[in-house]
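Just one chain is shown here, as structure tokens, and it is the form predicted alone.
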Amino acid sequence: MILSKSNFFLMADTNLKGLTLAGLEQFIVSIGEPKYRAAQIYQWLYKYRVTSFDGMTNLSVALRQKLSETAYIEQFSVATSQTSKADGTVKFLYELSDGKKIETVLIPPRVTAVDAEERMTLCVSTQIGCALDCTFCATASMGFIRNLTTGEILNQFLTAQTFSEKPITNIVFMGMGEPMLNYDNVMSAIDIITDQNGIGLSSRRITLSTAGYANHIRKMADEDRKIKLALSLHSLRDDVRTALMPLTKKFKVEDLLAALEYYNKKTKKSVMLEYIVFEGVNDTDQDVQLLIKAARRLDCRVNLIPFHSIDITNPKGYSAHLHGASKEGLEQIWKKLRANDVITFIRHSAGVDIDAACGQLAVKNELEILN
């Protein structure tokens, strides 16, 4: 038999959670309800954040008893999670429906911030482990598992904020997975997240993070997307890159540079290059260099970041060579860029004492599953 939409609807238990209103709206006809109830629904999910339909107290008796019987509404459990002692990052490792687990981090401002009152990022995961297979990443050691769900996405806020004395108030894709190869999901937890009517974060408050998909930064461009865009870019020499990161065989530095040009010139937005600094890797004069020409080619910031061992991945070959930078040899780099007027930034390492690093948490437990 044929499905339609809408019996398809009638006949599966539908997940209300990650439905854009649209989405919604083609739910509820399919029950036989007016449309309007969906637009009710929406807000009772991302702004009031209700776990059941039994808090939508604006709609009737009858209405939330046929919802139980046709839909759901998707929650996380909590697997395990850890707090650092040294500035109060909490990890989460959260078991999905299917079993599954991810990683999501609830990151403190450090104290000295101006805004340490106000702030409290999240940085979330796109994706069961990854397939980009980057030397330097725990989550790469897991190859990749399957994309998540736009609900999965908002879950790790929605989940993350119930633990959080604190507001929520910044949000970065910077966890498991490439944000890209699961970008329409992604896209849409981002219009539910920043839509006044859903969760209602400032686009200026979400920033996205990609390994370097030349293609998908053009189209985010050419959609006029308002949030934040940073490249993981970690050497401007391509064997270098490539040796870092295998995706550099398809794209190229050359490629993504004229992308981010682009970008810069459709939306008349900087960027954000992230640059982890590896000892004796990409830390020469000819490094940093480069760094400067492209900095003057771009509207962008530099983001130096220290690198957060994988030991625990057991690494094989390349990865087991890599090192980071001495606090001084960062500080070094930083100096040369700032005197060449590169805005120039060294990231703070959040939850340093924990497994804080992307894919640290989700391998060691898969690790203690095996063993």
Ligand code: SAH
The other form holds:
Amino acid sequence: MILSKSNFFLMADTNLKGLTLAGLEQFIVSIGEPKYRAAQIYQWLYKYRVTSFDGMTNLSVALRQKLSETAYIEQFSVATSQTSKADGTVKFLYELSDGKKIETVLIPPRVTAVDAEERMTLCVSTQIGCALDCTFCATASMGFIRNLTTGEILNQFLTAQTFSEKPITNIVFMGMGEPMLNYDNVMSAIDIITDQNGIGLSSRRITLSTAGYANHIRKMADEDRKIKLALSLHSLRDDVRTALMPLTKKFKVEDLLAALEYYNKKTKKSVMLEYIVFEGVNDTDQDVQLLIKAARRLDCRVNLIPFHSIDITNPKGYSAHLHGASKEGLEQIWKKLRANDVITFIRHSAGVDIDAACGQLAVKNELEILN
Ligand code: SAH
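Switch from the form predicted alone, shown above, to the form predicted together with this ligand and output its structure.
Complete assembly follows, chain above in first position.
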């Protein structure tokens, strides 16, 4: 059979990076090979992390040739990377196959941390831009561009790992985008990351943070997902939370707390409540009392977060008037929560000097395109 050029490209169009074992099985059968080959390829891709078919040495030369004619293994190119002089945080700007760009942040532990030797955290993006319009978040200024594929989510990890001397031990889905709005791709990536035949990280070391999709929180509980769940809460008052996070119009604070209670009950697992402390917005006595009351309803820990500037996006209106509480202000709330037996931590800000801290991810090139 003579293949025309266009046929050939069509056939070589399957990107194997990102396929689950079931997806690889489907592919391998479709090219007339026995199903068990899929498990071998799966290990090569994720456990041994080869970047070409030539590296898959337990496959015959003929099969490797056939694979290279029918499929490819997507790779990332790093457009730029910046390293924080203050704390060693590295921000990667990756260029995707369609020319779009995303950011991923590699966060070393603080030298004083008890597990400083072992820990290395990667903050991963799930979407290009974001549709949710949270007033305090830089990513919102990009608008929503598209969901990342499972392969693109995995490649953030696989590429960052090649740059990191130490193994990456923890992943937080706290980069650009809302993970629950790309649920299937994110969960497939997590399945591969936590599989012992895949990347092999412990599910206890993976945290997914949501802006508040109560329905997906319940879905995660029903599916008995083993990863950790965090909720960007930021206020217990619907009016204040709506001003900060318009998604509150759809899922009210009470819907979210009820979903977390359900999650606690169903999975027997604790959740994290994330709370950026804004001066004069959500730091009054009443706010703290509401936070204590909510925390007591749940099996949870509270993470108080210093607000990171989003000035890079030239915020206007409500966003321009948001200011983070002082260090003392944060500590006072921490003390009040602790005094009421609420397990509370203050989040350490990493990478502020390179705009890599929580909420600061916004690809400037994409911003220019949109503006
Ligand atoms: N969409 C998800 C994940 C991305 S945000 C979510 O909303 O949770 C990841 C974390 O960064 C969340 O805790 C979020 O509340 C926090 N964050 C966003 N903007 C921030 C900012 N400007 N300063 C500090 N934290 C911010």
